[in-house]
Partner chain sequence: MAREETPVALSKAPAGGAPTPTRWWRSKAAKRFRRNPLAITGAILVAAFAVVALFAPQLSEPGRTCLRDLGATAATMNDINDPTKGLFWRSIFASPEACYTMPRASYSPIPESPSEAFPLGTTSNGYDIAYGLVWGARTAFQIGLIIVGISIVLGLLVGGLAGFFGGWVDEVLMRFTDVVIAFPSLVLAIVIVTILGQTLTNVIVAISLVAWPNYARVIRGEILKLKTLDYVESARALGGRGLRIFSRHIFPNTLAPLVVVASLDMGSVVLTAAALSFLGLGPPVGYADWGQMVNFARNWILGPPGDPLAYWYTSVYPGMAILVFVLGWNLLGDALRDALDPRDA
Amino acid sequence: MFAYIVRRLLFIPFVFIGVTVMIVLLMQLLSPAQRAAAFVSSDAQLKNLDAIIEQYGLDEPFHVQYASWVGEALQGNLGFSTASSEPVATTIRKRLPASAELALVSLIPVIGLGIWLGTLAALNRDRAIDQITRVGAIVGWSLPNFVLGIWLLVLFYGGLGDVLRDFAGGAFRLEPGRVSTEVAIQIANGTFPIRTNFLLIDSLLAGRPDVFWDALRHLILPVITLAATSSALIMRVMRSSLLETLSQDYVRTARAKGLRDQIVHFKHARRNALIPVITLAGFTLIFLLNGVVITETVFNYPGLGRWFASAAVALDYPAIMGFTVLTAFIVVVGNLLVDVLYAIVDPRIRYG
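Assuming the form predicted in complex with the partner chain, can you produce the structure of this chain alone?
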């Protein structure tokens, strides 16, 4: 096991070099002046773009530029984002917790719902409940997250907005954003201390259940939006994986021994059926990044995704590049974690 992980760890730098080379190579399609914008943070600098191109060697050959880019990046300098009016590294540090909170909370319904419905469908194969969940999964899988998000807002923020505002003093209001105005003011004037910027954690640390509920309430609609597609996917994989396991000889043996269905299904079959699902769940976290960009834009949620979307529209290249490098990092580390997880749950990999 230890050797396996070390082998995988040694592989990381190669993947990372490959990805960053690709990104820097893509950026070469831009003119040096466009790339020089990465280092401009004031009007005075804008006037001598040529000096900046000279200083950072933006018209040098590719390998020189790549080396200097890596050098800067290693020192934490990823350029200046015009979309957020601050250095890229600062924006990432500030906004990452918000996006991570959204993605991690979404993972709960994705895995829970996916495994539960998938098991239900497989154990009731070809019965009504199976047909319904299968059709539901295909519809969920086809439902674009930006459409779902807007429909949810039209329904709950628009249509039911007045009702929810009056009900229980507005405790169940569903609205865009990350917190309500009252909490936002408390954060701005320092009444509510920000420690980790994971609001769910910060509110518990500060002993403020009202803020906890406020943040959680703002997560409801975005989480539904983000989780719909992925839970449909997990459900389908869980169903077919469990069906395959149920047809294996060892399951028949267990049945022949006279074990109760309950034990055969959940102890013998489902444990093995979960192996592909666990791998998929790991990749789902990576692919939630796609959804995060859309969902945060729909719900005006102040995370990395919305920043990236607005940077893309404004052609803020340093921000685009910074987000891409971060994505590459998440992809590489995520893949490693999936591999390790896979080795833990499936001994055949470890000793194979």
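From a predicted model like this one, the values you see are computed outputs, not experimental measurements. Numbering follows the first chain given and starts at 1. So that the term is clear: the rigid core is the largest set of C-alpha atoms that superpose within 1.5 Å between two forms. What changes on going to the form predicted on its own:
The form predicted on its own is what I want next, because the block you gave corresponds to the form predicted in complex with the partner chain; please supply it.
Shown below: the chain alone.
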């Protein structure tokens, strides 16, 4: 296993070479002035693009331009993002923890709910609970994120939100954004210290349960939106996989030996049925870490997805390139983690 992981890690640079070559090749479709924007790191440099074109040889052959871009990227200069009015690397460093926090919190109900409902449906095949969960999965998978997100905002930020606030004495409010205005002011003036930019962790480190609750309640609606759609697919895959596993010969043999159904279902059948679910869960996490564009935009959540949406609309090429490189890294590492989880769940799997 260790040798396999080392080989996969050594393969990562070649993936990045392929991705970056493709990016720079696509950049050749742009004019030299537009390509020069990828090397801009301040507003002042935007006024002197001719000097940047000459400095980085953007009118030179492709291999010269590629070497210049890679050289700057290795030094942390991914260009200046007009969508965030700051360097791309700085924007990624600030916004990645926000998207990661949303992704990791969302993954808990996504995987837990999907596996639980899928198992429940498979063990009660064609019964009422199976029919209800299947219909719910179809509805959840078919419902667009932005539609569900808007409904939740209207429901909880509007009418029902007033009822909940009255019931909780004004202490409960579900609203868009990452934190309330009061907490945002504390972060801006340094009253609340930022150590990791994961607000749930920073609030615990600072001993601020009020900030923890504030950040958590801002995650509730986005997490519900993501869980309702993503867990639906995991539930359907889990149900199909478990039904197929329950029909295998070794499961019949286990029952013939007199083992209790609970042991057969959860120790033997479900563990093997989890393998395709792990693949799906791994790619779900990759998708969430890349920044859920629509969900973050609907809830005004300051993560990578919202930034990328703004950058795409504004044709912010440096931001798009930086986001693409980050996506390639997340996909490669995510695939490696999925393969490792395979071996943990199923000891029969061995990597040479």
